[in-house]
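The data below hold one chain only, encoded as structure tokens and taken in the form predicted on its own.
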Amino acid sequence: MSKPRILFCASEVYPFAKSGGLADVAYSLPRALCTSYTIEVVLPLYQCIDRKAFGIELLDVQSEVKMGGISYPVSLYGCLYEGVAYRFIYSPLLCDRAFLYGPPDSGYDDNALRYGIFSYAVVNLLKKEAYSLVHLNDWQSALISLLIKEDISIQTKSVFTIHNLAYQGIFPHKALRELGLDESYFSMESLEFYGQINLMKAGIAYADRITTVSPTYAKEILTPEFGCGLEGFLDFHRHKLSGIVNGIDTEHFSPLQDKALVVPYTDLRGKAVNKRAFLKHTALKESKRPLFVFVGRFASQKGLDLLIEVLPKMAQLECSVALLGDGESKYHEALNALSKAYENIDVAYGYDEELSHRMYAAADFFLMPSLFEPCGLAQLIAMRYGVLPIVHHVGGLVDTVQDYATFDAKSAKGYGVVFSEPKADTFLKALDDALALYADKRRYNTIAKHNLRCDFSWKESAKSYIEIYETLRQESSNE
């Protein structure tokens, strides 16, 4: 007996293009559903994309697609990797551009018309093949929930994840038109939000279920705090909406197959090793201090402010600290000007995947000051290799990391240094209390070794889409 056909539709998937945790968990998400599911992937096949690596062809002949009275031409492409088949969208104004959304500061006008053209190419594709369910990943593929439902012709159910519910795909009323829909969806139960439009909206709206990827995350994104004025719009469908908390590849991530690394590990013995050869290749000295480390973009999000402030006091203290990332200009200066001043302050720019893999191999304790994080994988990443993290107490770190003072080693958890507010005394007071604890070698390593046996896989979660999947799919054999 076949398998159920699912379609996983992401603007973003590693190793072809990422600028985000999205693309990993488009990754290895659809990979633990493998066992379920025969599973296809869709994105845009941007320029950045190596097509001759990944052995990526022509799958259909060029075709079109129409919106607000234009044409626009749309290509499909293919390749089997690592035993997921992937299909590409190629269109000239969706895909030859230098960033995938638009530069660090700012995102592309086009970019309602460039994922309209998205859209409406998978909406084609479901036309053509027979799937079970679309599953739609923010807002830059949600306006295939409303075409879904546009067209009669289509049976496929789909599930909506909001990834981060600040990204919202506003733009200006004009759009409307320039997407071919009709002016009946400009409006506060569809599309329109204070006079423009809200491509985030129709995911909610439209979608036959809505997930967000943590359960605290669920709840926060319904009051005003989170909800980023779309906290009553996700009340009214709340009967939609649930949280699953990401997880990781742990193929993908596993200090014992890294091959980024310098030596492979399972115990803290390996990890120093990694720790000194890392340190070498920076302006980093004194392996014996406990090494912080930040992974993730520059962003307000990532606490980068909080960060910036705390980091010439965090210099005075006997410990390094290594960044990397890429974001807004504003944060490259400062920091660029911090690793000027300070010796034990280094600062790598851009996104480089083996740098980061190297990094969590090395840290001993992973920063991660976030103003809000839907879920996160930093951490769950940091945590696999052995390292704890310090996080604020918000989203999906509170459902994912554990204070240390509360250390039970028969929990399945991981553990970290956890702090309640944003707020520079309530971090530099979990510094202090993480150097504090290193300084306790003994208890340190306990919780670092633990860290390092936790199950931080999609096993469980995806556990929680396949009912999802399977309750959409009787309703569909009811109707």
Given for the second form:
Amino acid sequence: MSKPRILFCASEVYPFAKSGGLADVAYSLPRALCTSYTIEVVLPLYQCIDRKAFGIELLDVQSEVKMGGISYPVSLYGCLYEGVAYRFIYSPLLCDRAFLYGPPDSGYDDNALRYGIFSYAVVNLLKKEAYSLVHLNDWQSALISLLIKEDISIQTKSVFTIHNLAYQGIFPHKALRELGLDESYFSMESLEFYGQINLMKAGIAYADRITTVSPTYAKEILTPEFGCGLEGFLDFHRHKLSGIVNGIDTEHFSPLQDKALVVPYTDLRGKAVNKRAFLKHTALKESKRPLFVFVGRFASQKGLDLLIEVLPKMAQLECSVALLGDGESKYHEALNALSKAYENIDVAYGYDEELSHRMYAAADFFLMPSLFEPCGLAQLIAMRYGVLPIVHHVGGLVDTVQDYATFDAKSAKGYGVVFSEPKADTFLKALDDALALYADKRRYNTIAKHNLRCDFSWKESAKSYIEIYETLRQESSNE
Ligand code: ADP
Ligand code: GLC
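So the form predicted on its own is up there; where is the form predicted together with alpha-D-glucopyranose (GLC)?
So here's everything in the complex, that chain up top.
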């Protein structure tokens, strides 16, 4: 019997286009599901994607998408990569840009139109091909759930995953007409949001199931503190909502198979070789001191203000700090000044997948003082590489990192240093605790080795997605 066919839509997918964790999930979750389903992944064919290198070919001659009385040309491309079939939507307005969503400090003004084209093109695909389910991710593909609900010729059920409620796709009222939607959608039950339109609301209102990327975040987003103004709306739809913690692809993130490392490793001796090699390439030469690493977006979410506040004090401690990131220019500037002022702080700018792997392999501790964190993958990657993350007790960090004081060798969970409030004194206390732990070599090594052996794969979470998919397929066949 042939496997059920599923279309997985995302605005970024590793290794084609990546700005953060969504790309990792859109790469690794379909791979974890492909023994149970024939799963195809669809994304925009951005100009940064190397068509030749991936063997991306034209599948369907140019057609068009009509929105608000205007026609936009669209073509469908495809390729097979590591056994998974990828579909790409190409339209000049959507794809021919220097950045995925906009320059570092802002989004493109016409993002509603761009992802409108993407959404209508995906709906055309759903009309042509027999998919039993479509899995949508974040606001960029949220409109698809509305479009398929309103088209009686499409029976496909939809799952909508919220990776980050802070990015909702909010646009002026006039975008409604540009998207070919009539005024009836400008209501509180639908897309209206304080006089504007909100595309995230389309996914919440019209998808058959809503998931988010950790159980703790699923609870948090129902509160004013984390709900970003949508807590009431989410509460109304909470019967459809569940939290499933992310996994990582443990082959791609594997200290034993990672080609970016100077030596592959399965123990702390091999890890130490990687630390020394990494330090040689930075201004940080001292390898006996603990190395604290940060890899991530330079954004307020990631606790950058707190980090910048604490770094001058951290620089006085017996440690080295290496940061890699991309993002808001105010953070670039502040970090640049700090790395100039202190010899034990090193900052690398930009997006560099290989360097990030070398940094995970080199680190003793990984800094994650996020103000909020839907799930977080960086702490999972860090633990997979035998690192202890230092995390604020929030969102997915609560579900994935246990405090070292409660260490239990039999636990399947990873351990790090957990602090309760995103404030300078609590963060500094956690850093002091980390240094004391590092000085207790036996204890530190036991925990680092434990993390190295833990399973951070999709194994368990894929089962939860399968459960949702199967319930929906059952509902569909009962209709
Ligand atoms: P978010 O999705 O909020 O940015 P996650 O922790 O879920 O955070 O995922 C971030 C992913 O992006 C990880 O794979 C991390 O290693 C990677 N990453 C973030 N910034 C960079 C960078 N500047 N260079 C390389 N990889 C990065
Ligand atoms: C978002 C969140 C992050 C999550 C990632 C993948 O970017 O900020 O916490 O891990 O999506 O789901």
